Each structure stands twice: as C-alpha cells, then as structure tokens.
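A lone chain, given as structure tokens: the form predicted alone.
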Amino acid sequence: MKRLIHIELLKIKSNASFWILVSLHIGIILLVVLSGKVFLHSLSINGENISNMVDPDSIPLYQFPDIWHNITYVASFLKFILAIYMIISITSEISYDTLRQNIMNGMSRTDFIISKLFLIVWLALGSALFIFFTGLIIGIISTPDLQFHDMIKYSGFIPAYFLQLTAYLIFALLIGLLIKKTGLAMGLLFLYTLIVEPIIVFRVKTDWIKGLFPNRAINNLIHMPFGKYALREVQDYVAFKEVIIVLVYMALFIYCIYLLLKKRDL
C-alpha cells in the first residue's frame, strides 16, 4: 500500500494540471463564499433591505448552524474541477503508455485501481477539511451567539460532501477510462451531467425512480438549503437512503472500471 501511494505522490508532485485545478477548485470556492458575504454587508451597510422589510444581516447564510448545510451545497456544484482532473489524470496514463509501463513492471490491475482510489479519497479529504475550516472559521466570525450544539448541528454535511465528491470522482474516472481521450471524456461527463441525465430526469415522473439516476443520486446528499429562507420546506439532513444508494453507485463504478482494466489490452 505504501509503494502505491508513493507511486501515485510521484506522478502528482511535478503535474502542473493537478496543483492548477487544485488551486481553482479551492479559490472559486473562496471566491463564491466570500463574495456572497461580502455582498450582504454591502446591503447592510447602505440600508438597501429585500423589499425594505427585511435586513440582509438577519439572514443567516453564515452563521452556525446553516453555514455547514450552505457552504457544502455551493461547494458540490464546483466537483466538476476536480473531475478534470481524474480525466486528465487516467486519460494521460493510457496516452503515454504509463499504465501499460506499470503493470509490465509488475504492478497488478487492482493496485493500479487501488492507487487511483487513493487518489481520488486523498482529493475528496482535503477538498473536504477545507470546506470544514472555511465554514468553521466564517461560522465563528459571524455567529452573534455562539452555542457548541449550533457549531456541530448540520455539521454532518461535512462527510456527505465527502461522499459525494468520491462518487462524482470514481465516475469521472471511469468515463475517462472508458473514452481513453481527454476531450472527448471531459465532453462526455458534461454533457451527461448538465444535459442528459436532467432531461432524462425531467421527463420521468415518478420521483422515487428520478433519485436512481447517477448523477441525481449524488446530487441528493446535499438540497438545497436556499427555500428555508422564503419559508419553504426543505430537507436540512442526510437522508440514510440516499447514501446507501450512493454507496452502491460507487460499488458499480468500482466493479466496471474492473472489468475494463480486467478485459481490455493495455
């Protein structure tokens, strides 16, 4: 295990796409964060109030405990950056025939898919630990009335984001093992995501068989917190269903990506 993750180390300490998209992913994040704060202030502080019935400052987007709920849901929608990322990554081994050259030198098919595992776990933790200081921090900054049990309500978004970071990253890494060519892998996972499944989805009506789908059922960990604030009804919790239906997607991307290495001729 440790000569996998060393190998795997290796190949990203001097990859100038994997720190590019690393450092995007996490200052768009900062960006979108901060300048939603920033710009509620600036309603504040210039009296222009929603409707002037309601003060920016009482909606509380940043404080404790909807800042973990919030912060993971505006987060989930940047995965795709570091999706790129595992394209760039497979579709590279096999263009330059570095995952052939390891498996001649002895690694197996399951310690390839191991280390890339590692990979992908390794980026969904960090980008995870981040999410959690950005909101820990901001959380602190703007909660008047700080309470432990508002610290850590809603704090279990945090490893629904993990999870779902995971899973949107194992199936970007079997598109690109399946399409083996940059482009059109990043084109396809796209076009898949915000095109096919959604129409497809959209003209399904029963809603339990809409929550099958792949890129719906990852998406579900996290809803949309946003309605509470209009007084609508939301779901401000990680249901168990929809993690187990997520755990099973990754067990079924696990198992194909598999299968392709097992039967295809490297």
Contents of the next structure:
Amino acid sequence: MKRLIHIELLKIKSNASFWILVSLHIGIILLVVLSGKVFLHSLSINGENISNMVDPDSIPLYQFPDIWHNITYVASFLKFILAIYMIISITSEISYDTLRQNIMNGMSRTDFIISKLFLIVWLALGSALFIFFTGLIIGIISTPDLQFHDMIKYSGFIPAYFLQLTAYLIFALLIGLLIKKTGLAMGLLFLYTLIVEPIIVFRVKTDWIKGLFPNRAINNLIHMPFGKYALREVQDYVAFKEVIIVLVYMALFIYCIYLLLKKRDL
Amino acid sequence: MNNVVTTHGLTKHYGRIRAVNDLTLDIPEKSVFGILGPNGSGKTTTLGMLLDVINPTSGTYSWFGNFSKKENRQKIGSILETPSFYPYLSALDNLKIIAEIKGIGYENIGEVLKITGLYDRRFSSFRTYSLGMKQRLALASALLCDPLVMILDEPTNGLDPRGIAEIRELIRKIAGQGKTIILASHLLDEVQKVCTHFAVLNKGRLMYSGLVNETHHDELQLEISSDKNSELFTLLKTFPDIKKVEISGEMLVITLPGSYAISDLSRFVFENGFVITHLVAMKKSLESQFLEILNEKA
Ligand SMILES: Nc1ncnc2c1ncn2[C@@H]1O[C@H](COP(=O)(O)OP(=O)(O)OP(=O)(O)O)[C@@H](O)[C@H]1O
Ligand SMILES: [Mg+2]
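Next block: the form predicted in complex with its partner chain, after the form predicted alone:
And the full complex, kicking off with our chain again.
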C-alpha cells in the first residue's frame, strides 16, 4: 500500500499538467467564491422579485451555517478541472505504454487500479480540505455573531463534496480507460455530462428516475442552495438515499474499470 | 535441469490472424535462450503473454512452477520492443518507480545507471534521451532488481556498435551469474555469440527448439563441390577430421574443427583425383540453420 502511494507521488511530483490543473482548480474556486459579492450585487439589480422581498446585502451567503452549503455547491462545478487531470493521467499511461510496463515489472492490475484510486482520494480530500479551510475563514470573517452550533450545522456538505468529487473522478477514470485517447475522452466526458445526460434527464418525467442517472445522482449530493434566498424550499441536507445511489455507482464504475483492465491486452 | 518457464498450447488469435499458435515450450534454467523468427512470427506476442500483458486466447504458462503471479514478474527484468517510461520524469525517478513496483530499495539505481553509461544524465528527463539512451535505460531498468530472469526483446535496437558489443558482454556476464536470459532478436550473429539454446518461430508456430552448440562458432563450415560430387561425398566420409558431411543441392556441406587449415583439405581432395569447382567457407552456421528450418517446414 505504502509503495502504491509512493509510486503515484513520484508520478505527479514533476508532472506539469498536474500542477497546472491543480492550481487552476484552486485559483478558480477562490475567484468564483470571492466574486460572489458581485453575484450578490447583480441579484439585487436583476432579480426584481428577490429585491422586493429581501435586501440583498443581508443575504447570508458567506455566513455560518449557509457558507458550507453555498461554497460546496459552487465548488462542485469545478470538479471538471480535476477530471481533466484524471483523464490525462490515465490516457497518458496508456499512450506511453507505462501501464503495460508497470504490469510487466510486477504490478498486478488490481494494484494499478488501487494506485489510481489513491490518487483520486488524495485529490478529492485535498480539494475538500481546501474548501473546508476557505469556508471556515470566510465564515469567521463574515458572520457577525459566531455560534458554534451554526459553524457545524451544514458542515456535512464537506464530506458530501468529497464523495461527489471522488465519484466523478472515478467516472472520469473509467471514461479515460475506455476511450484511451486524451482529447476524445475529455470531449466525450463533457458531451455526456453537459449535454447528453441533461437532455435525457430533462425528458424523464419522474423525479426519482431522474435521480438515478449517474451525473444527476452525483450532483444530487449537494442540491442548489440559492432558492432559499427567494424563500423557495430547498433540500438543505445530504439525503441518505442519494448517498447510497452514489456509492452504488462508485462500486459499479470500479468494477467496470477492473473488467476493462482485466480483459484488455495492454 | 529445471525450467524457469513452461508453456502449454499457448495460443493468441487476433481475429483471423494466428499470432501465436499452440506453442509448447520449455525454457531451462540458466540458459541463454534465443527466440528467432521472421517479422510478425509471434515473438513479441509470446513474450507479452508470458509477462501477463497480453491475454492468451488459450493455453497456459507457468513461471518457476508458480503460474502467473505478480511476484514472479517482480523477479523478471524485461524489455518488450520499445522502451516505455514516463517522459516527463528523469531517469532516476523512472527507476525509483520501478524499484517501488519491484518491492526493492533504491540502492541499485546508481549502479545500473553506471553500467549502462547513463549516470551523468540521470537527472535529465526521459523525453530528452536519444533512441540509444532510451534503450540503455530500458536495460538499466531490466537489471535493476538483480533479476532471476531477463527477457530482452530486440535489446540492441537503436544501439551503436559499441553499445551492441556492451550488451553482448553484459548478457554473457549476467548469464555467468547463473541467471536465465530470454532473448528475441533478428540478429542471428548476436544470438549465436551468446545463446546456449534457441527456438525458431514462424507464423506463430514453433519450428525448432534446441541447443546452439551443434552450430557452435568454434566450428568451420565449408561448402564444397567438384566434378564428381557423389564420389567426393564417399571420400570425405573417410577423412579423419571431418565431423559431418551433408549433401545440400549441388554442394556438399562439411563441418570441421574451427582451427582446421582449409589448404590441407583441398590438398587431400586434389590428391585423390578430384577437381574442386567451388569452395566457400561459411561463417554463419546459425543463419543457415535458421533459414533451413524455415524452408524445410514452410
Ligand atoms: N494488437 C494486435 N492486433 C492485431 N494483430 C496483431 C497485434 N499485435 C500483433 N499482431 C499480429 O500478430 C503477429 C505477430 O506479431 P509479433 O509482434 O508477435 O511479431 P514479432 O515476431 O515480434 O515480429 P517482429 O520481429 O517484427 O518484432 C503479426 O502478424 C502481427 O500483425
Ligand atoms: Mg517483435
């Protein structure tokens, strides 16, 4: 196990695309979160019905406990940057034949999958911790009346974010392994995530069936929070049932990855 | 003698192409085993199956009597066709990854880099290496774990003459340490110089498997022909130093000890009343044997 972790560390240590994409991920999250003020401001201009009911400046976007739900929801849009890295990581192992070489040198296929899952968990954990500390600092700065129970209320969205990112990165790993070509794999991942599945989901009428599609299921871990500022009802908790669906998908993806790698000539 | 690897009916089909067809082969311990065959005869495919990167269509193989466990591969140093490394990593980091995979420490890395002449360039990324340097790094990686078995598929590909000679020396040295080496190559000369055993594949089938010593380089092969070949054949059979005489088409092929003076033979033939019309010393007996094997069974 320790060796597998060390192998992945050696691989990323001087890998330019890793550092670029991770910096991009962090940078854009910071940018988006901090420019939320602008978003808030634009709400007060455009959203007439909102401004009639509430004063935008008093919307507690950045305050405990709302910050946890809001920041994880926003950050979840940026999981695609890490997914790009995952695809590069796996497709380059294929195109440079290093996957084959690793097996020849004495890795088992299962070891290889485990080492990539380590990478995924590290990325997701790193990102979740980053979100946690960012949220904590912003929350402390923005909340006028700090209460401990407010600080921890909704903080369950951090593990939900971790789970969401992990599941999506495993999905990206599967697509990369399936398609093999970097550009094509990225294209298909986005085509599916942004267009194909949303169209299918849109045409499905029943809500619970919508929630069974993989990307929708992954996204459902953190429902859109902002409606509540327009006094609409939102799901402000992580639903157990939805966690189970995602866990099932993760197991399914990993099983497919295993089958693919086992059946394929390298 | 024990076998390091045995295969039984190993077969790989790619659609209608039979890349390897019902291959049953034993590779004895401590041998330097050459696998010969024309392009596309299934050498790389065979080695790929033995290294668990190509799934056989049918058949089995077993390393050290232990089947295909990853622990077996950890004790094998291998190069399959082109050197494969992480291009953005230095030679040093690439070898560290391999050491981790093989479950060994880093202490051999410096030495194998020195043996292969890459020590001065160990911090350069693999991407910046020349073809020959890449091949040398592949060799370094195969040597890294002090392997029980080395599998070398075209190890001299892209090397300069000195590099080829160095690899030959290296193979001899490693073989001298009681290791087994499996070598796939087109360079018959190389195989003949270093191998103890060889097998010939053609179109995925095993054509021959045996010792090299029948065609050892301290033997001399001559092609000879005269006005009366059949009588000459009977005469040569009585010539004391000749190890073997064979009729090959219009020619007689005779095998003599390497130290033998050709003039003595020609005088003997002449004194017995024959007129020699053709006399050629054949250098590469393995090559002729190889071509014979391919022609016989084609
Ligand atoms: N991935 C593949 N898909 C289809 N056919 C393949 C594949 N790999 C190899 N083959 C075919 O299998 C046969 C054996 O190929 P292999 O690479 O084992 O030959 P080789 O003996 O190593 O040849 P060379 O001396 O050129 O290296 C060839 O006919 C080749 O076209
Ligand atoms: Mg080959």
